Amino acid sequence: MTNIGFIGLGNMGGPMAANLVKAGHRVTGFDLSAASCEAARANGVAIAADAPAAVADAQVVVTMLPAGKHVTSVFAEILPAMQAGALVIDCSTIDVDSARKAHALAAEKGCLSLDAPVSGGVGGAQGATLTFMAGGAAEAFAKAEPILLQMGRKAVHCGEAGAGQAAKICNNMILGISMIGVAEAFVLAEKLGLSHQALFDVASTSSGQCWSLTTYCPVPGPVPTSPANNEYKPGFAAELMVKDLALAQEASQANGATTPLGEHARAIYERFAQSGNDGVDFSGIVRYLREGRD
């Protein structure tokens, strides 16, 4: 059994936690939201008055949060209480630049780091089937491998300080280039007469395969498990998208990356967001290119 302290409880973080509970490890949590740490207490989850006291004695702290700024500050304000050698995990989303930051205030205090974003969504967490891409030390991700596998099915160490994050958007402006054009495909497939099932059938097995199409189909019927077979209700909601493909835009424009069809899914996922769907899966994007709305 391991002391967990775990920041950060809620769609994605919460499910996480009750995993690591699952596992038998002794896990002390914190959120600033009430209604979150109420649903990890009922999942066997310490909670704690405030971040400092969810981590002092912990071995291993993992957070959640949502951007490079809420990190590097929960960073400044936990570290002071953690033990020295202790290892931090961050899973959250974010700038290159600000992990690298979290990492260099965690070797200040002594402490090993990861940045170890995730991929999978809420059904990944809720059923520990999420994909880590980790950057750090090879120290740190050996000590954090077996956490990880046991909120996941695999981990891969991606390099140092920031590989994972790197990784992370880079994956994540495939998928939204991706689903754009599978749901541009049955558009197109509905047009012409063709039906779902059967375009399904000759790409899922054909040169048009990929995860949009035969894992996240963005229409109902080919897929039962995916979204769009339960109102389009995320999954991985169109503002994360969007999201992450500006990640993937600031660190082309920052580094000199040409990414073309990048920019434009991120130009599309934000249009399809702001015309109130930011709380829809990003597959729901098939009923806005429908509408032709962009």
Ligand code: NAD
Contents of the next structure:
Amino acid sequence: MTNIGFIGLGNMGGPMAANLVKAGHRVTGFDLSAASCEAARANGVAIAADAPAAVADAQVVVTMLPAGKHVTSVFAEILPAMQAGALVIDCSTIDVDSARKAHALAAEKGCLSLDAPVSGGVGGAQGATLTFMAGGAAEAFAKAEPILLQMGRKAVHCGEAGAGQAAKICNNMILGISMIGVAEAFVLAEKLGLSHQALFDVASTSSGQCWSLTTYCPVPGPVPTSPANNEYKPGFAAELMVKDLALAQEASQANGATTPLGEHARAIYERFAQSGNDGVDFSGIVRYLREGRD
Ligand code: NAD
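What would the structure be for the form predicted together with the ligand, rather than the form predicted on its own?
To see the whole picture, the full complex is given below, headed by that same chain.
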């Protein structure tokens, strides 16, 4: 059993903390939202009065927060209260620069640290099937891995500080671009009188095969578990895709990478989200393209 502090008990953090309780750890959490605290308390998480109180006795601290500015400010708030030698794992999706700042703050205090963003969404958080992509020292990863594997089923050590965030934004740039590609193909197929199932049967076993088609098919029918069969309820909301594609472009510009399709996908998803679809699953982009709204 490990004493774990958990800061940020929202849609992702709440079920992740609950899984750590189920695994037998003593979890003490904090969130600015009283409703999130109450939901976590119902799942066995002890709720502290503030973030420093949640981490004071912890050997391991997990943070799951909206963006880089929240992570660096929470790190600055909690690190003075943490025990030297403790490990802090940030699972939020944030920009690489903020992730590196957070690592530096932890190092100043003599704490181990890991950036470990996730893939798998709320379903993965609830079912403990997340994939973690981690950046930081080998010692930090070795200490974190058993805990990560109680919240997910895979943890990949991608490299030094910030490497987890780098892997996450590169992966999600592929995802955003590929989903638009698959959606465009279905829209064209409809105009050509080709059925969804026929395109699926061919492309899923041909060179068009990809996750956006075979696991997360954006039209109802071929993949019964995809959000297309459930009114495009997320899943992975369009606003989060916009966030990740914007992080990818920020990193591209800062590091001189040429990513024109990544920028195009960001702009398309931004217009989609801003037209009343921010809470719609990102595969709903197919309806927007079908209506010729881009
Ligand atoms: P969320 O908004 O539901 O939860 C974030 C929580 O952080 C909120 O409850 C908020 O009150 C809390 N918070 C903010 N500032 C705080 C502070 N200073 N102290 C304590 N609590 C604070 O968001 P989420 O969906 O749980 O996402 C969390 C992170 O995970 C984001 O970085 C997101 O990009 C990433 N992510 C989300 C998904 C998804 O499907 N939701 C998938 C992969 C990654």
